[in-house]
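What follows is a single chain, given as structure tokens, in the form predicted on its own.
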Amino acid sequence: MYISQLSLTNYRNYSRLTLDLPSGPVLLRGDNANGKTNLLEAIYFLSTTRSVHTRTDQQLINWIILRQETLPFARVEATVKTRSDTFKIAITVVREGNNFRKDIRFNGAKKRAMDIIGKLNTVMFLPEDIELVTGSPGIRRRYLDSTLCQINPDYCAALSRYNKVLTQRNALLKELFKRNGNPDQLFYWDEQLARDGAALMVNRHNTILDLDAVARQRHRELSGGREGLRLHYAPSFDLYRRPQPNYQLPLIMEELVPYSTAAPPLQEVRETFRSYLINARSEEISRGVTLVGPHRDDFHFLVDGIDMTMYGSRGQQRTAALSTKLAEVILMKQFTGETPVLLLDDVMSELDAKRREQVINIVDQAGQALLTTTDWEDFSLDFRQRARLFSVAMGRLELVQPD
């Protein structure tokens, strides 16, 4: 899978851009704040319908256009080629009165966001992705959801239903506390929550096992074989009714069985979820919020048994995050049959020569990879000679020849 043409109109600092792209590596060099990351973000936006940096869709529109035009809009469009198909995806953000909406098109036909997620698969690594390791559980949940939605439409549908039921159940909990209502009213919502919640948890558990198997190898390569990375799923309640491990102590993965084996059957997880909801009912009513479920899940990065979320150097944390992202490429290919587009933003800046070499080896295996840098010398002449090179300045791209 690769993008053969990308078009941007009024997107961030790009007024107009039409760019023909090859398969294989594409290297973008430019000073900071000139638009390198914005271009990668535009591709990720087409893939997931969400921006990685902005809080609102309004912020995607070029600020000059937003200030001057009466009907400001931003548009991102790409032609995508796979082994068996060629298609176009376009997303337009347009202002209507005081609101902004997304118009999503697939081969010209209007679609919902859920309908196009997974059509163009991408894996993106940003310098701030170290927060995947150091940040809150919510960041890690969003990462899992984004990954799974690209490879599993059923997961995405279950996630949407779960979030809607969770909102309604929380509203009922608050109402029950306010008027001292009958807790039996929760039975219906418990059933709905357990149905989709169990599906989310089983998928997350098994996906992290798959990621773990590949991330271990990627991490060994990046660390020169000096460290061992393991990924460990930490649901809000234990699927096997076991006590949670103490992540403040060194852990041995072999001792975490059955955590490191496939999830229990879906029906068993559903029944376990329901029982936890019933046991937590009194506290949930008093607090007005659902206390157990996949909306409170987490997962951990363990290097030689040490939890990198709590401990570890910045270099270890960054390498763990990068290893996981690179493993995601293999995971997506296994599930979809297509290699995703790899988007690497300033990935070389904090890596030593050995780790840079390993990253290039992985990039060479990708169908298409777009990388950014502020210095051509971050990449060897050999790599530059086989990559398509662009200089980026003030939202403009210029094709350049390698030295």
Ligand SMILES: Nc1ncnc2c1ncn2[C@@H]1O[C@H](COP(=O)(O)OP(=O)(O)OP(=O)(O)O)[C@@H](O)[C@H]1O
Contents of the next structure:
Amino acid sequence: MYISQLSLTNYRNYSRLTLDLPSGPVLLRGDNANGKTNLLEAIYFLSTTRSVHTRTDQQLINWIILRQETLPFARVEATVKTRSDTFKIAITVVREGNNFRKDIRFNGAKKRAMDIIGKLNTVMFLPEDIELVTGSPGIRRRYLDSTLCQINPDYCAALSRYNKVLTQRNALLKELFKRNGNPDQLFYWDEQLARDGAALMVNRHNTILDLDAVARQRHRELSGGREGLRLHYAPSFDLYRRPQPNYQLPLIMEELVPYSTAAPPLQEVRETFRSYLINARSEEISRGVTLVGPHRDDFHFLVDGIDMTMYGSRGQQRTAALSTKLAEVILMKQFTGETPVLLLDDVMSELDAKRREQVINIVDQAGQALLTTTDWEDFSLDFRQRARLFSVAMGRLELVQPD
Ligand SMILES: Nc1ncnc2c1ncn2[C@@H]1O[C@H](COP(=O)(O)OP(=O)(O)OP(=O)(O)O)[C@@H](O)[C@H]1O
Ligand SMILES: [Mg+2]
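Could the form predicted together with the named molecule be given as well, to go with the form predicted on its own?
Below is the entire complex, every chain and molecule, led by the chain shown above.
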């Protein structure tokens, strides 16, 4: 799929922009602080209905407008072409008093966020995405959730139910501790939690397995055949009821081989989940929180058996994160039949010549790729002649001819 037209109104440093885009590569060059990242972020926002990482929606509204107008808003709108369809997605962030509200439209009709996630598929790589490897388990869970939600609406629905049940179950745990109540009340919530939780975990397990196969290949290409990357799911409890390996220590690859098979059947995982909940029950009541379940999951990046979060060099960590994101392109295509839009922000800056060449090879496989740079020279002349080029200055874009 590709975006054929993008328009932004009062979006960050863009007051008004209408942009026609081709399929294939699009390269944006601009000095620092001119709006390159903002533009990619706007597309990501349309795809996921969320601003990247922890940034909040209210920051998306141009701050001059936010101060001056009585009903300030920011709007992002795109026309998307797939192999069989053309559609329009628009999201408007509106301030009403002290609150911010999102109005989401698909071909003009009002929709819930859940209904449009997965319509426009994107894979985005930002410089700070190295945190996928270096950061906390929460960052990796968010990444998994956002990837899975784009390719599987059932996953998204299960996730939203799970989070609600989790909140209610935690409230009950606190109540039981305070009032010394009857713990049998938990059975109902355990059942609910295990039903959706098992679905999340089976999906995560199988998706990481798929990602692993492609990311391994990408990482090998990017590292010039020198390194072997493996992605390894570390569920909050063992789906097979086996002892957990200790990730604090460098791991030997062979120890992980048995995990390279599809997850056990859903029903079994549900039962296993429930038995772990029963085991944890007294500790859960005394601590007032649910201690097992997908909200405690993690996954690991292993290069030649070594956990990159703990022991990776900066370059290895960056390459592992990039390989995984690029693998997502293939995964999304397998699931949805459409190649996603690839958004690569400043991806070349820390890569050597060989790795840059590999990135271009992968970009050529995407339906559309938007790349940003501060320097045209980061890209070969051959690539620049194939790509649509824009220069970005102070929230305006100008078409540039290759030299
Ligand atoms: N809500 C907003 N209203 C107006 N301007 C904003 C808003 N949010 C961010 N900006 C500004 O937009 C400008 C462009 O930011 P952006 O991150 O897109 O730059 P960039 O071109 O990617 O720069 P770099 O090369 O440094 O990564 C920044 O100066 C930033 O302060
Ligand atoms: Mg930037």
